[in-house]
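Take a look at this one chain, the form predicted on its own, written out in structure tokens.
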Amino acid sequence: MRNTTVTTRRSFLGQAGAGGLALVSGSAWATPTVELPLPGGPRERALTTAFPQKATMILQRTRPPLLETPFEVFDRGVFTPNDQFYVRWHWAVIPTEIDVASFRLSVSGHVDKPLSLSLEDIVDGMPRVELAAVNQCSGNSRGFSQPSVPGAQWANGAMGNAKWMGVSLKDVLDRAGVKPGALQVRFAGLDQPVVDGAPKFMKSLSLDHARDGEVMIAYAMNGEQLPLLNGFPLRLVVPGWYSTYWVKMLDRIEVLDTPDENFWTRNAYLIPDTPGADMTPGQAGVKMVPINRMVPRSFVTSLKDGATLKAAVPTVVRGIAFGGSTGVGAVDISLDDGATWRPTTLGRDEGKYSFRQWQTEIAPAAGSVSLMVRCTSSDGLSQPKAMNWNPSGFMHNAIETLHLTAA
């Protein structure tokens, strides 16, 4: 398990700064590549170290930056290192310099007292909260969709887990004083559309959700300030929900007394209102709703598909799981294509929204082995065997299968 350094609020303010960082330093296209098991391609992508505050990442796009975490990183512990935490932006106009002294977070709209909060007001002037939570792109694993769908062709690396430090959104809203009749809270950041007239990226939560005491405004992750590309100086953390709601470089909060009709709430990030967000390609008349809670997932991290094991010799198998919007109840494995299952041993519980490690031993007889892993959340929801399909490639959580050989 990766240790994190405890950062005090004072020391955080002392180190805060992101002045003059180029989003791409040097050539973004590196010589090394990584093979991808995506059925519709691409078969490989470049690896890059050209982005600020980032180590080796899988490069999808430079503008806006789309960087995927190499999957072997997830075998090193439940907390994803900041320098290999995935990156996904919607618009390419992203500040490369933040003046921490002049930065302000505004709170306006249907409130008694509009606020303009400095970083010092937030970091030193409000109670600190900490929470471990998985941040996962809605389209994580989209590249496995069959038939394929448009959008970033992620493998399984558009996710990460961190211990977030910040302040409760409820505390901020209570300081502003929410007026009776408020319905939603809308969030926006410093990124801007590339062309005039394009919709600024904004997302909303219901007032009850925004004030549930778990949604937070983070200024640090894993004991360090947020990297620029992961939302410095502030980002919203919405535990258990997909990352489209985790607005980066947060600088504006609006309390609304009417339903939010902006493009990114009304038209984007919609899923079928069906079990598992599943539908048939070409199916018409399906009711669509905004994506929301995550669903359980589990992965083998210590073995790769196609690996060869020694027959009848015990081999340690380990991985990670998360329960989605609740905790991990159990992680089971199968060596016979799902005909029978047996439990694994769960590692330390870092909280219901966190990755949780699991481990077991297998000693299969000689021959082909289909190793499957399945997470059941603490509220009884299990991963399905078949992958869902929808036009956006959202909410994939099918049981992972590794095809191994014991010899």
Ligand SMILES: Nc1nc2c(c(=O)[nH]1)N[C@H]1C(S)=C(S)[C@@H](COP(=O)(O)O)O[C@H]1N2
Given for the second form:
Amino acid sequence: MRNTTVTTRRSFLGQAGAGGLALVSGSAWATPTVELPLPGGPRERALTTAFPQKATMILQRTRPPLLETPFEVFDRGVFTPNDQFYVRWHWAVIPTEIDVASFRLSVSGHVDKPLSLSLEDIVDGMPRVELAAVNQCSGNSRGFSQPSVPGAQWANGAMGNAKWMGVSLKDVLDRAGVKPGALQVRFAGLDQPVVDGAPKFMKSLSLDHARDGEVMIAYAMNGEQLPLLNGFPLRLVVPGWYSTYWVKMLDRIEVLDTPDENFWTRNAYLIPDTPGADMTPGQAGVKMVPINRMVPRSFVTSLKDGATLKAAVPTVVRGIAFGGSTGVGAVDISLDDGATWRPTTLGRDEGKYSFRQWQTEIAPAAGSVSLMVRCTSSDGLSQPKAMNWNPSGFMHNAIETLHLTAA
Ligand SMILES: Nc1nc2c(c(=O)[nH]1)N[C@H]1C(S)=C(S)[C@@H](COP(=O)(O)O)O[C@H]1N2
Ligand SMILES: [Mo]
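Having seen the form predicted on its own, can you show the form predicted in complex with the named molecule?
The complete assembly is shown below, putting the previous chain first.
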């Protein structure tokens, strides 16, 4: 047994000994609010501290929980603290307690040797890997869709960056021995639908993707166990891909020799097969494909929209960016509605799938100022000026503009 807090069996046992966690604590709902102006939505949202292992979060929905990260958290550093990392579940039947001694991860299907792995087998018996990666919901920023679309009305806080620690999915699949003819690998967790017959949440990856050596089964984030609501004790991490594939409370891996026909892989999480997943509302005959790689994004974190700054005096502006499925090549800003752009200084590189901080100074003359920020990935992909639209509000990544006053 290794002697670290993160990985010893004792620390997992400690969690089980907590006696179970109510998903919502009894504390009062009368909470402060945060301004979250979305087109057509209420201007304000409730803040909550009622969820286990979570500090202040924006309450989008209680059951199943949808909790958004307050945006100012992203100004504090490139790693999003576990206790303010966003939360999203599809079904409300989520275990509130995991018995870490009896928990098993099964690997079955088209393999030579089906496996049933204990947490000890995984944590202490396999090579450890570590990787920083952004976890972003496909529908992050959906609340800005115009016309509006159904689904969680997220602003920009359905994303977070963590240093994930675990084992490589490839190592686990190699132990089981994938048989020739295998096509896909399907993942499922301990959560269950609320009504009989409703489709259990499951997602699949192609076999090649599952074996790329980067997809991992994580048991820790930012040096601690996963919070229950972020998938304790194990979750899939699919670097560079939207979080719908990052199955939480992972307890079942199936190797398939036929394409996965389950609802969540086949029918849900589809995007138009067009540049930027963009289409016109009501447009017919658009080919839909499963959502996959993320696209570049960047944000100002040190100033809020509507802020006033001193005219003609240098003000430091900083924020975060990510390249999507590859690294950040450059982050540029514009003070003239995108006519000209100038580079910012990038912060420390924590790896190509991580948030990266950027910083620069501006000293605008008195008057109103619009500040635009644009990330270009290391593959040369840039954020678009106009927001895309599709029926699920997926893959928003338009250039952000802050309206400021210099006085
Ligand atoms: N088991 C399970 N895993 C899941 C989901 C779920 O409903 N059940 N939702 C997925 C979606 S759509 C998102 S956006 C992420 C959210 O991860 P987080 O709650 O850790 O931020 O979990 C993914 N993994
Ligand atoms: Mo999501």
